[in-house]
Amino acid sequence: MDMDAFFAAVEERRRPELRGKPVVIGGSGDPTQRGVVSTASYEARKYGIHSAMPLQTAYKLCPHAVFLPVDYDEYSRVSSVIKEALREISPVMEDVGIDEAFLDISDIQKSSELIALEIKEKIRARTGLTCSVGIASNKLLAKIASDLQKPDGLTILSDADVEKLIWPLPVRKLWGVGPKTEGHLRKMKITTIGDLAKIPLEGLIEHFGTSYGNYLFEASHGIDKAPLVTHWEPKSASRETTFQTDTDDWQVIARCLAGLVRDVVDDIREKGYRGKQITVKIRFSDFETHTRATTLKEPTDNLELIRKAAFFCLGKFEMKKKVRLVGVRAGLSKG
């Protein structure tokens, strides 16, 4: 189950006058400032706007779009309502993000189509929003299926549909295939999933190594053995801030880092975790990015100890250029 342009849809629900207009959600909602697009409505996507695009670029593509700030508290509240509805249909659920989830429906004594329609109706009744549902024998195919008929889509894939419906799709539709892999595959004259499926396993292992080569081979044939993960422990807690103007003012950088550390510590305390490895990230004005890390003697949620560790890491950077972004991450252990 994948919600349709979720953040934008929530904003349109509470402000109906936005419907039919290009809506862009991101950052503070000011496209003249730094920030990235979190979600764009389908009307905005027609102008080439997509998530992770700089807001300033989105503004150039569509200056008459409505730009709004991210209201994460409201999106999280609506997400909780959606996930509660999904658990009523199947308690075996993998929550994979604020706007999507996998359900195991193999033990439900109804047809796949009826289950999908029930999912869509429950979500519409409780939130006024639409979602797209993909049903298949594994997570990989179900995820791809959910994207085939957006918005408000319903696609049921059988294993026999792989060659006809999956192979013509771009290789980027496969999990784990990013721009770097896509570029490498393009040099091999591979642009579709079907092209990839024609490459022998030995050839993929030769180019990508045993693990990733095996994955690409199986994924291109619609094979995915990954189980639903119904519970997982976070490995880290992190925060980062992009400055509106690049700075070399140490006091500004230090105040920012101290605030980020405080937020991380509040987060891990709330969830009952402790931090041990502390990492600070600095992105300079030329986008060159470096990290420095240190490991504490014992896992802790003590603000002062974690702050000292973060500033120890900060002291290991050569500040010869202005700074664009500061981030901090704490590797976690339970209790």
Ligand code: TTP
Given for the second form:
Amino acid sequence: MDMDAFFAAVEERRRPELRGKPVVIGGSGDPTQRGVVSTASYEARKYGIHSAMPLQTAYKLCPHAVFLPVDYDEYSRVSSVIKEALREISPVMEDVGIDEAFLDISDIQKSSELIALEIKEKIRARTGLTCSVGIASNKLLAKIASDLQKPDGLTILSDADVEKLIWPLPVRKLWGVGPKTEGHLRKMKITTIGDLAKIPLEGLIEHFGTSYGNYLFEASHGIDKAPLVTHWEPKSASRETTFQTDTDDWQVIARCLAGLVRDVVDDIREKGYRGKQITVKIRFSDFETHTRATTLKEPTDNLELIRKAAFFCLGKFEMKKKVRLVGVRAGLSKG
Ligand code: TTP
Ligand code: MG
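And the form predicted in complex with thymidine-5'-triphosphate (TTP), for comparison with the form predicted alone?
Let's see the whole complex now, leading with the same chain.
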């Protein structure tokens, strides 16, 4: 299950006057300032606007779009309502992200289609939002299926459909195939999943090594044996900020870091964790990015200790250039 244009849909639901207009969610909501698009409504996507695009570019593509800031607290709240509804349908759920989850429905004595309709109806009744559901024999295929008929989609994929429906898709649709692999494959004249499936396993291992070669071979044939991960521990908590204008003012950088540390500590306390490894990230005006890390004697959620560690890391940077972005991360352990 994957929600449709999630952040934008939440905003449209609470402000019905936005319906049908191009809506872009990102950064502080001011498209003349720095920041990237978190998501765009389907109306806004018609103008070529998409996630991760600079807000200023989105503004050029569609100046009359409605630009709104990210209200993460509200989206998290709606996300919890959705996850609860899904758990009622099947307790075997893998929570993948804010708007996405896998459900194991193999033990439910109903047709796949009925279950899918029930999922869509429950989510619509509790949140007023639409989602897209993909049903298949494994996570890899279910994820691809959920994307085939967005928005408000329902796609049931049998293993026999792989050749007809999956093979024509670009290789990027496979999990774990990023721009780098895509480029590498393009040089081998492989652009679709079907092209990839025609390469013998040995050939893929030769080019990509045993582990990734095997993965590409299986994935291109629709094979995925990974089980659902129904419980996971957060491994880290992090925050970062991009300055409106690059700065070499140490006071500004320090104040920013202190604020980020406070947010991270709030986060780890709320979840009942403790931080051990503290990392500070600095991106300079030319996008060169460095990290400095330190490990605390023992895991803690003490603000002072974590702040001290973060400033110790900050002190290890050579500030030769203006700073564009500051970030902090705490590696976590339980209790
Ligand atoms: P997606 O499910 O990738 O996108 P979406 O729900 O907006 O649209 P679609 O109908 O295609 O599924 O991501 C879910 C939310 O995560 C999205 O609403 C905003 C956020 N997000 C970002 O903040 N940055 C990103 O680069 C992406 C891809 C998503
Ligand atoms: Mg989505």
